[in-house]
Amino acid sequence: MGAVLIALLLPFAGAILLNLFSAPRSARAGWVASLFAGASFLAVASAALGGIEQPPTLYLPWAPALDLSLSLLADGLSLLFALVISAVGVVVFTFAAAYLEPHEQRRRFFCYLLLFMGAMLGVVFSSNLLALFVFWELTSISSFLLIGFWHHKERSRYGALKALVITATGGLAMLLGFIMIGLVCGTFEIPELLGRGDLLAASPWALPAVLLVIAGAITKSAQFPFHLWLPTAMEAPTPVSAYLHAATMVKAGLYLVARLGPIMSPLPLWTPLLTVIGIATMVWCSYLALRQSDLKGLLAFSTVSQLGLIMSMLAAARPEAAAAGLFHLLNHAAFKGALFLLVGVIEHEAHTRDVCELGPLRKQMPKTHLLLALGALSMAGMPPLGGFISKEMFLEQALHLGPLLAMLSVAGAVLTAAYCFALAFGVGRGRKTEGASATATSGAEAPHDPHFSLLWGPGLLITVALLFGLFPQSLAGALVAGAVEAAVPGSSLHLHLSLWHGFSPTLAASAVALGSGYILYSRWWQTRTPDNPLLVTDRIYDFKLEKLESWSKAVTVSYMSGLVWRYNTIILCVGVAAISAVFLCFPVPQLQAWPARSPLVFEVAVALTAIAAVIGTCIAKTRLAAILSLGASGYTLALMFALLGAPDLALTQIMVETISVALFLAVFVFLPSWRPPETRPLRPGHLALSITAGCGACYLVALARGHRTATSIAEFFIENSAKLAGWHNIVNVILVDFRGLDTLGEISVLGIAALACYAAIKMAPQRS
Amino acid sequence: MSNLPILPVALPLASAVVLLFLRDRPALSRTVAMAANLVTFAAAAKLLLTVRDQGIQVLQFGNWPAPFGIVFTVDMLGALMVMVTMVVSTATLLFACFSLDEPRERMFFYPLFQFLLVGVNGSFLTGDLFNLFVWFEVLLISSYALMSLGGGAYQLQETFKYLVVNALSSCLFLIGVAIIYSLTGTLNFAQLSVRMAEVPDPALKAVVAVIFMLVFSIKAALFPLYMWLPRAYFAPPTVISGLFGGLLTKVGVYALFRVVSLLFADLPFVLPLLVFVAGATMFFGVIGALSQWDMKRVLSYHIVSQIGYMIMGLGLFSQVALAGGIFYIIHHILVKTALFLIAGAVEKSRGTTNLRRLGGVIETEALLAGLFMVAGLGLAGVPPLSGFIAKLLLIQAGLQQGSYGIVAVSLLVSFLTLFSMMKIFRYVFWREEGLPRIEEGGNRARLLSIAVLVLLGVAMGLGASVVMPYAETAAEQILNPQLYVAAVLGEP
């Protein structure tokens, strides 16, 4: 298990000693990052040439109280992935490193590749359902960084958004399907749960978790409805999208589907669902790859629809399917790398990637174009090349599936020959528009092979293509055979790789989609203009962000007023409506009468005064009016302490009052005059909130002061001011001892106030 | 009974009273509110540390016996709290060493500054519902100072309306304490929740619970109370919107977890009500954000957002969504504060926060991209940041009890978090060159504060397993406040 841990961190190492000592633009920063990259491969190989070990996992804790932890998990399954991934990796490294121009920020690039990789070797070693998210959403982060790598264009920075907004809804998705199966279940490590799919099966959460978790895998494999992220996300430099959008992070959800097939396949829904959205999209998708002008956006869809087809075949769970699956995944790294750098080539070497505009490549680059035509041919499943083995094993699954499904199947294959054709030989031909091209490329030099550089990468790609063709058995056939085990697990498949299968039906049906294929593309796609039709999907989507913003924009500025009242009024409101729903909820209680004696004639009168002197501030047609108003309220209050016994409060308030009043009085002078609006709208509504929440906050208190249940602490206070404090004045006794603390709080609070009304005239911002 | 909990307090209220004599001479006023900031720093860590190995602190004042005088009770949130506020104020002292005007350094930032940290940490030290009054008196007048501090009209404006209703909120605070005085006869917290236990009478319990729950609402800005905050911490200068962004309204967080759970967790309302609170906040602060189109106030907006998980886990109560809910202020409060302090750094180097005239700034400020980047990520809560961890924890106990509602919120939040985010990104870092440099150099200082903050939001994500059992002891002590009782009133 160490190789496994050192291929994980490498890629992460790599990228943080890339930061710290390689310059932003450094030619070199590729080849060290390929180098970190090609070790890691040497890590995975070595722990993939030393068998599975026993047990297969490796346990690390990061937050166990949280069942959290990075245990690894490397068994056929994880093999075969980090395989693909690190394999492939070296070899766009190193194409990267050749084809980034000089003026790119290629520490960064390459730092964003190498987390990238070692994200996604992350999501496949991870033995722990939430480790597995964790480098899941990494891998999703990464893309977007990638993808907008170039972002100073518009459409670069739209496809990183959406490739993220759908990927990261689905990991949030799959986040919640891995929570409830991990609360079910009472674990996230993945073998145990292997155990306990039956507690799963008897919960009421296994149908959501189904649908949750599929959520997950189709958003990130880009399946049908969610097929819109791949194409915009081609605006990525093309190495990323052959290692991302092709290779590696695309079947991240196969992955997904492949790994818990042992636990979700006996649940409801997982295989039927999965076998339609996967036959769904490659019949669909390989529609719309036939449409497309633009090279890439033809490889995007074509990747789609491939995916869907091994997705199909994973979701069925039986172990023939599952190796049909899993070798076609094989030789789809292999023959899309391939095909996506080459296109990276010609977009490189002749500026443009549309079909109707590329000159005759067959001429120009003659290399490149060899290359390009036995990818696409392998794609096709055309013999003796790897894809036509896994194409064959497919269509035999396929026609288990029932007869629309076979059907449907059959078409797809056709529409994939089809395309194939189209790119193995359309493009070469420089099909109508010689003329065109010609204006195009005459200017500058005419588009030629490129350095060997750029080429021994694609070329390595297709040998391999080409070798799983001819030796299938000896170079896939036990990686095949021990992933097929973890993934279907209890199989007993003896899985026996071979170009040759004698004359069967399904021969019969790979004969069908391939002479189909070719009448379709000489008889259809050569006549007529690719005219990349638009999405719905893509139309929903757009709408919806649209709509996103100008819906949040429209609900925000509906209350976010900036008008102090209404805060102040919606804070009244909402305590109104409280206290009134607690009175309708809960038995009103009595309102106990104070101490025996009711109100004296003359305090009757002073609270009138008071009232009087408030509603008079609030109506006062000038300053000095509202002033004096408001200091006549504070004094009547006074006059009311001093009647209720308390004559420290009333000197207090008098001060306080006669304080302000002056200070008032005195800053008049500096202020400019002021008149009341003319028509100054007396507000019933606020008048009557007003008056309910001050005449509710008096009965409030009032109720309180009847339903005291224990007796006060004041009892202490009056018992031994004298006696411990020594001293008879217990409100001073309180302020400077008992509770001293908050004195020096309040005082500090006055200290703090001088200060601000000193700061906020002394900076007052001159008037221009 | 060691006079260690007070130190947080009385440290910085000595260095601010040093400092207001030393107006005149900025570089050593930076100096010494640095010193002061560092001691206290350790103090607060002191505490930890005590409060970890012996248990809930209490110290009394004057030595006035636990119910009649006035006690700090310092339990596992409460150490917590003045850690982290510690660690965010370092941090944000050293970025305004490195920003601030002169203008405004001498008119008395520093010691407003101290100031502010008294209240803060006197608000989560004291054990006395009054004192608490007088904390937060003392944090909002500090924070009325800082936010007017040497404004243009707009910021008097939106300091004014701050005011108004901060004036308001005490004042139903005091009406509140009035309230639970007259029923109780109490104000020490450990006492007020023996005797609210045994008020007869629901609807006065009802009552009560009701005014604080909304003062705290109010403070910690909660739906729909929280209209006053984006402008308000939009106006004044970004580091101390950073400060603010990050602490104040987690003070009035802090409070709802602590009166909530002394006084009123047993009502039948109070939970339901705050977990459907925190379902509206987070909603309606997050469709704020996508509104916006400045950075400042997008991140005002989150905030209001955030406070949404915090409540979530006070209202689902259980060990899992507490402990959820703690982790989730700790991390809200590095994070948060670490992406104002970008947005300051921004506005430095580029003299606007509005993301339609920002563009490429990755291209020359790669460091802080990659921060925001980090930062912003946390925010969202994506792995294996520090916000992953708390929100794990919170979908967990959600599930747990059956709430989809609110689970099916926090994951769209989430989404939304993460699409705002990259909003920023996309604007500010990517695209063509917006506005030019205006400043070379000089900056090293703020990029350490905002990358020390950085680091412990990936840090705390790392190392969960070592905060997890601080954030867990926490949540134990809140869900068994007889512990708190018998620390200050001793065993029944």
The other form holds:
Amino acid sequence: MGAVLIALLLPFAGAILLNLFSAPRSARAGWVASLFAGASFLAVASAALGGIEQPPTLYLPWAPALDLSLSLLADGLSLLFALVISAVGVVVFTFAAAYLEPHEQRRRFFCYLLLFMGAMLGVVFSSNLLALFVFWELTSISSFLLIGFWHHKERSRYGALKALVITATGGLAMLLGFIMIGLVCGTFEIPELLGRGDLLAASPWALPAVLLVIAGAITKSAQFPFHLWLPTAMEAPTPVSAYLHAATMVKAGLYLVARLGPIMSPLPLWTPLLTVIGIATMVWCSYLALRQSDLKGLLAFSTVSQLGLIMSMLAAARPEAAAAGLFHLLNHAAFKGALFLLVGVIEHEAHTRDVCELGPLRKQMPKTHLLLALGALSMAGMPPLGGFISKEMFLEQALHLGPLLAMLSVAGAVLTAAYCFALAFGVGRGRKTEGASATATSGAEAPHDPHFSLLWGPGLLITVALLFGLFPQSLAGALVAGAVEAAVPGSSLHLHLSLWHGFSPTLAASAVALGSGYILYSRWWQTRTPDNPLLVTDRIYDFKLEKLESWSKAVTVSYMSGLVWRYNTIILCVGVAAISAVFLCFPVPQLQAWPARSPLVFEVAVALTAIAAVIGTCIAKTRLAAILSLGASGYTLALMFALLGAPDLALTQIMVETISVALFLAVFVFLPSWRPPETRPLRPGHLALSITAGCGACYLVALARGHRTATSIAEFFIENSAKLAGWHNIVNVILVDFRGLDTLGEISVLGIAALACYAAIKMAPQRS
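Show the form predicted alone, please, because up to now only the form predicted in complex with the partner chain has appeared in this conversation.
If you are looking for partners or other molecules, they are not here, because only the chain is given.
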């Protein structure tokens, strides 16, 4: 577990050190960040090669008195995802070091990228649902910074905001679901939840928890109908697209489904809803990918489509389906990461991503096109690449989903093959349209293959995709089997990955999908001009966001009027409404008597004086009289504190009242004209609200005092002031030792108030 902890901490440490010791545009920033990413990968790899420790959970004390700890889980599922995150991370970091231009803010970019890498590792290693949520939201924040890295571009800002709004909203819904699960099961620790699924199943909170957790998973993984944020996020630099939106961040939702599958799959809606969403996403986004003219847009929708495929497999929480989904996840990380990097290379050399403007790449950039074609064919499921095996496994499981879902799965495979052939062959042949520029780089050098530093990373990933097809069992068999064992506890799956399984209905379905996909590509894609259609979901998002901003402004203007009485009214109404709601939902406890002495005559006199001063403040005919009456009520309260044996409170009250009165007197010149009480209408509603709030506060104090279940804390201070602090002046010990930070805050507030008084007094003569 030590290696896992090191792997988790290294990216955060690298981000801090890089920010402290690197120049903003330093070329070394990328290589230093790559070293931290490589060290993190080696730590994860050593943990994976060392086998799963028993127990696989590490508990780090956080607040032992509250039974809280930071816990890490390193089983087969966590290690598989961590290997994908760290391995692809090393490739992306080194690619970005050579890809970014010298004028870019490289230090900032790599700090964000390291922060994101650490957050993703935190998601997959967290054993506690609340800790998982913290890292989950950290991925949203860091991805927002990375997508909007080119913040001078309006489209980058738009894509970053859309991604943050959708994923963060889903994350908050997921948090509510986590809280329901934790409260029902009595724990937030994932290993302990596995044995308490029956408690959740018997709870009325089961269905809301399922829907809320699904909302978090499908928003993060851009599933239908929340797929709209991923294409617009492609305005980010290419390394960001390759890392966040092909290999890591969008797979966080898949990890969540796989991790919570054993707990949630027995509950209603979990498996059927996620399966339907996954298949629908696969088919619809495959069609949208086929319509794209922008290469990044095509890859974006193909990513969403492939994620839908994996989601439908992991939703069932069955060993065979989980194995298909997890092996395809490995293949997808390899070929899709390579494809995004290669599109970045094409844009870097040809200065365009539009397929209508690109020339025949197989002649202009033969090495780049070869790698691009191999990656696309792996995604299509062409043997002997790894995508063929995982697609076969998917089709085998899809054929058992029922006739309708099986047909949709095959249709999705057909559309997938079509856009993959368009990517592999169409771009290679070129499809310049009439009226399009001869090249996107008119007057510039013709596109050509880049330096090796930009091709070795995609080449390595394509090689991995090929090796996954030639030697699947040796390279991925044990890794996938360990992940399946963690995702489906108690399963007895004998996994054997092989390129050839003999003639079967699955092979026939795969052949039909490839053949139909090629026909669709040659007869439809080549005869029409691709476009970038504006999705209905995009229109709905833009409309709702605009309305949300206008409604928020209207609501804010309605109460931010500058009138203090209106602010106080809102505050008191909210307090009264909240307390009333609690009393309506739960039985109202009865008041209980508590030991108290009878008040003395002069104490009653002081209380009546304070009440009279408050009334005098309300009916005063001049501002001076109102301020003096208000000060009198405060000073009488200080006297009451002194009579009741609280000299420290009395002194504090005297200081506050003195400063307050001076401040009120100093700001006379800034106040609007005075309206005497007889010219102001009586507001019965305000009077009733004030009385209700005051009586309610008294009732709550009496209720709390009458239902005290523990001895007064005063006994603790009496016993420990000399023992722990070495002083017999208990009041001073409380202020300086036991409540030192609180006292510092009070002193700061008083200092700020004093500065405000001084500023008001100095400004008054100038205003006069």
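Note that the rigid core is defined as the largest set of C-alphas that superpose within 1.5 Å between two forms. Numbering follows the first chain given and starts at 1. Note that the structure is predicted; figures quoted are calculated from it, not measured.
Superposition of the core reveals a Cα shift of less than 2 Å for Q397 between these two forms. Superposed on the core, the two forms differ at T569: its CA moves 2 Å or more between these two forms.
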